[in-house]
Structures are given as C-alpha cells and as structure tokens.
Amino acid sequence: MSIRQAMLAILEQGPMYGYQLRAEFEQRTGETWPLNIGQVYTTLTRLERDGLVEVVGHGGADDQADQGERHVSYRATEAGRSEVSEWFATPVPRSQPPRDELAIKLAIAVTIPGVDVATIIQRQRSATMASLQDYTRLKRTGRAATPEEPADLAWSLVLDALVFDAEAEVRWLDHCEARLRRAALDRPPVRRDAPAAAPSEEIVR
C-alpha cells in the first residue's frame, strides 16, 4: 500500500501536521491500517526532500501529541498534486504482487518433511472465517451500513475489500486442501516389504 501517495492526496485538502494527517488517514480507512507517527513524519520528511510537500507554518504546542514540540504543517506542492493525479490515473500493478505471508507459509510447509500442512490449512480457514464474520457484522452495523459522509463510504468500501479478500482466501485454502489430497492419491505407494536378500555364495570349507 502506498502511504506516500495516500498522504499526498489527503494533504491536497489543506495543510496539516503529522498527527492530523495520521488521524485523517485512519478515519478514512476505518483504522484498518494504523500508522505509526514516526512513519508519518519520516514520509513527510522524504516528501519535502523530493519537493512534493512544503512547510507552511508552525502551530501551538500540544504536550499530548508532540510532547511540547511545535507543530509543523505541510501542504502538497504542485509537483505533489501531479503525483497524486498520476497515482489515481494509474492501475495498481500486479507484476510484483505484495508478499503474502500465508502463501509463503504454505509454500515452505509443503517442502519440509514432517509438517502437517492439512492442519495449518484447517486452522487458517477457521481464523479467516472468524474474521469474515466480523467484517460482515461491521458492514451491517454502524456508519458502514448507511454511509452518509464520504468518510463513511470510504470505510464501507474498505470493508468490502476485506470481505472479498477473506472470501477469496477461504476459497484458495479449499483449493490447496483439494490439491494436497490429489497429490497424496497420485503419489506411488511405498513398498513396506524389504527386498529379498541375494543368495550368498557357498562357503568352501
């Protein structure tokens, strides 16, 4: 997920300091991907270095937020707005998919003797189904059920994505389980009887 472009897009709405930017991002995404404030300020520093944001002022101190430090507000530059426009206009590439921990786990598990891959799949399916039920419950209640504000609609769309991802993961786990069963059936049986010993030569006395 591109935090860089998402932050730029939010800054197009007006100047913000780091804690405001983090709060806006998490509100619009339903706190699904919480940001570390250090990550926010590190990204802002890089955006400023690249000429995509600029400092526009300093606010008052806020001991709870910045521990006594003065707020520095940022806004998107013209170059930053151009990058946001390009981001919205460009499809998300699938040529280099993000690392999927579950796919990596199963890929490694099937190559290591003694690992009970079937149990891994069963446990993961139960966990994913529980998450799917939680997402579905959230979709039917609260602000996602009847979105009135743009932020509510954004949260509803994020929930849709989480539901679709969980459903796809369950289907993929079912597919993996079926593939493992077929592979076990296709595997040649292991002979349990030891081969007969070759007759020994007669000992000449």
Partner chain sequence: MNAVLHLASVSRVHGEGATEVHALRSVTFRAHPGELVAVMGPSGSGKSTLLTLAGGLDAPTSGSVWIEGTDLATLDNAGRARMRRTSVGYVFQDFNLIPALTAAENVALPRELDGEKGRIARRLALTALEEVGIVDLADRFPDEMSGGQQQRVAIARAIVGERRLILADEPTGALDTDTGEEILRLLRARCDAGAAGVMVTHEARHAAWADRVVFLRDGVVVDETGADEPEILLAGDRA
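Moving on from the form predicted alone, please list the structure of the form predicted in complex with its partner chain.
Keep in mind that what follows is only the chain, not its partners or any molecules around it.
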C-alpha cells in the first residue's frame, strides 16, 4: 500500500516521530488523503516488525503526544531504503483499477428500467464541476499558486491530479450523455413492462 512506502520515503530524510511524519505527508498532499495518527503509529509498528524502520530513541519535545510510545522517533533501515528505491522504480499497476463508484452506479442505472439516467448524469456533473471549482480556487490562491518550497510544488501537483481526475470525469459524463441520447434516438423507448434482462442487453451491446 502506498501510504506505507510514502511514510518510509519521508523517513529516509531523517528520523521523525509520528506527528512529524504526518505533518510532512500533509505538507505535500494537503488534506486530500488525511492520515489519522493511530494509522500512522500502526503503520510504523508494522514497518518496525518487518525490519524496515528502527527506533532511534526518545525525543522529549513532542507536546502533542501524551503516551511515552509517541515520543519515539523512527528511522529507515537499509532494508527500508531499498524498499523505497524499489517503490520509485516500479510503475503503479493499473491492472486492478480502483473501484469507481460512479462507473458502477451508471452501469447499474442504465440497465434498470425507469431510472432517470440523464438526471443522475447532470447532478453528478454539477457536483464534480463544483469540486473542480474548489480545486481551481486552491490552485490559483494559497501556497500552490506560488510554490516556494518543494512541498508546495508537491501540493500543487496533487491539486493538478485532482483537477485532471475531475475533468476526466466530466468528459466521461458528457460522453455518456451523448451516447445515451444517441441510443435513445436509435430505438424506441424501453418498455417499462419489459423483463428486467431485456433492456440491459440492448444498452450494453
């Protein structure tokens, strides 16, 4: 999982305790993929078990943490470093696309008689467009607009990824809308009383 390797890669820069690690992660990615601190320490514990990080003593300055365990700093081991190199050297696989709720929703919707797919598409497009407006606002104001540090640049690239993603979704929705309209023109409207299997065959063709 990428969070594990991302944490490991950040630890390569020097020893850190959990809160620092989380702050460094969010410096680069905003709050796009929020990490809860419990998750950070669970991951660190597993990394330590696997010999990828080691404890380097107790820094006392962490006032955010109460428990002794949370004052512990970690650093990447030799094995940890090679895992990071391996991660950077290997493309992220596309063989198993992440589950796409919208694609699944539309795939189901077009096969069920009586579902107003056009409205689903329009609502989704407005909602996605509104997110795209938010990302764009973040991009043209704030630290992503005039990146001064590498972490700001990283954050602005993450925003770009969100922009491209949302844009692709809007394009795909436009495409679905156009195809459904064409399909509706090409054949008589689906009968409401048709057996459930029949319309799905026609549309999925």
